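Heads up, the chain below is alone and in the form predicted on its own; it's given as structure tokens.
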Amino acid sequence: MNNYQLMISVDDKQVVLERILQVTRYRGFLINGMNAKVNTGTKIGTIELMVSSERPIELLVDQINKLIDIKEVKVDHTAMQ
């Protein structure tokens, strides 16, 4: 099983986290951890999502990028084991 850490920048909207979690589950990734925070000044949220799967991470990144209110998705290659 491969472990991945995603850094996701989002607009501060109520449903964006639910959409990300739904896409993650649909694409067959297990969520191992999550940290989310909002910069109230800029209204931009940052979600750190730790996932694992046998599937390529690009499958998940491409789908998250298609969601509305997503600004950027990065895979933190330094955190992968």
Second form
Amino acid sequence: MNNYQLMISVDDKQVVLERILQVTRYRGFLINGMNAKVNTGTKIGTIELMVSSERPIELLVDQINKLIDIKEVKVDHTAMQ
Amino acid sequence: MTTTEKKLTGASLLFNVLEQHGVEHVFGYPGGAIMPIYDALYDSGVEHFLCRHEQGAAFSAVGYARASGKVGVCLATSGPGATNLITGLADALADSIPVVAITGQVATAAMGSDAFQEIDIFGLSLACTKHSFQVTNIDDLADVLHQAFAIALEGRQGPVLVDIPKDIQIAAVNGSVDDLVNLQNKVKLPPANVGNALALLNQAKKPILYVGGGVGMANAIDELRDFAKITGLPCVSTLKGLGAIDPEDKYYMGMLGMHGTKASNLAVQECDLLIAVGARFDDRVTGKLNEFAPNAKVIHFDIDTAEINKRRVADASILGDLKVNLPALAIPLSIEPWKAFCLQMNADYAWDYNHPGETIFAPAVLKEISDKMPKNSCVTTDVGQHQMWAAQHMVFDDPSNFLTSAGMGTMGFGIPAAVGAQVSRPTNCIIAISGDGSFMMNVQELSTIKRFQLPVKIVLIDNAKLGMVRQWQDLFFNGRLSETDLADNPDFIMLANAFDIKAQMITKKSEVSAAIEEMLEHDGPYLLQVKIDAQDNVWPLVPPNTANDKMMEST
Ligand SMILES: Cc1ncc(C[n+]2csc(CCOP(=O)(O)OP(=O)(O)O)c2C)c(N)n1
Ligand SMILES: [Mg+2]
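Alternate state requested, the form predicted in complex with its partner chain (shown: the form predicted on its own):
Whole complex next, starting from this chain.
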């Protein structure tokens, strides 16, 4: 199992968090932890996702990026063990 | 800018927006939570086709979209109406088909209270749509609907669901309806760097072109054919790609994969460069993945970043619009020995239609229909052996003339898809190739055919079996035939007649030609029931999780 940490920046739209969680599960990644908050002023949400999987993280990054309300997905390499 | 000063309701706004997007036809089924929309339909210029099951409406929208290149639209009520759409949406997602589904929802105040006919279709949509919306404020409705059309069409196409609560449908629209601003494709990809790919192409001795459904979706058929012509590449097609390659191209080797031609599978296994165009290395194409085209480098053209390196690592990837990117790689190649080898395989492994006895041979029937059908005919299929025989033995000159449930493999697709195709192309001949199992899965849509007098031709390949499953039971489950016998099928001729559809059954080879001609010459809808031997198998067959060169063949 590899551990990864993702930083996802989103437009604060309906069910965007649910969409990310659904894609993460479906594409074969376990969620080990999560932090999510919204800046009510800018309407931009930030989601920090700790995941693990046998699969390369690029697969998940590409799929999350396809979601309509996603602004950016970054893999935090410093956080990875 | 205003187009109207009159106070509108959400429901009538819906039809205004549909008309702004050029929607002329919708498929649907009414019910409580969508009644305001059906009331507004009454005054609108949009023509509604009442299907007899919401799954039929969804597949008709899919067939409409695939046959015409326009967005297909379907409507359903809340709860069971909405859940009945799901299979059609999943099918559209798997095959990247632009569909907009509108569902009624209980009023916002009742939402979340387990109200009558309330289901969380918004939640259910997450796994079976490209995107979805639930409108909870009337001021958002117009924008959401515009976005639904834009998202369905942009980048890799797909289905979008818009769930509209009943109070939003009856709410007064504030302000006025804006003119449609030209929607821009939001998917922005950096210009492709083709340098690496050009080098690979120049070095290759045995390159092959692997064409998928993306070519038709990108409207890049001309560009693909030019590319094939200039490079002279031998080419193979996926199920959904059929029709994209010029059928006259002598280096075209047919479909690859599980039921692909021997020539195409052997060529792909042998090649040193695979140029995948709008294709996604689906498991039905690759067979055992790590033994697929084992010596090949890969150039992958796609619009969807997530397809690159998903199942097979690309040595060069070219992201973006095929119309722009294919010409950039169109250079003449000197690969004469390889081309000669491929031509020889085409000759050595050509289909053999010799078949002893009087029993009808389905591949020969389908080939004859293909030869005799008028130009620009559109063929739909259901799922099973008949589908694979149609893919193998019929010839198409455009992907919009062959509509088959490729990614999802959904039985029940053929009849409603033919309804949608016929509505979108009223002057073309629409032929549904169905199986006796699949036919019964959306048989209620014969009523839609009757109601609108659609001259759809149905060819029912009748083996009195769930033939494809029976074939696998025989080959891979020691002949233990479990629940695949359909000997008690209804009388299909009486059934068709009950819907005012002319019908004929044939059982002998000698009857085939006259029956096909009668069907094609008949003005209205027609059902031709073709009895075949229950033991007939689809060949070749690459067994599951096996390399594509280890196909089983007819004995
Ligand atoms: C909705 C659905 N349920 C089950 C299947 C599994 N399945 C694939 S082919 C097949 C048999 C189809 O029988 P028929 O339509 O008679 O076609 P045949 O193979 O006999 O030509 C079945 C059950 C499916 N593809 N779709
Ligand atoms: Mg059958």
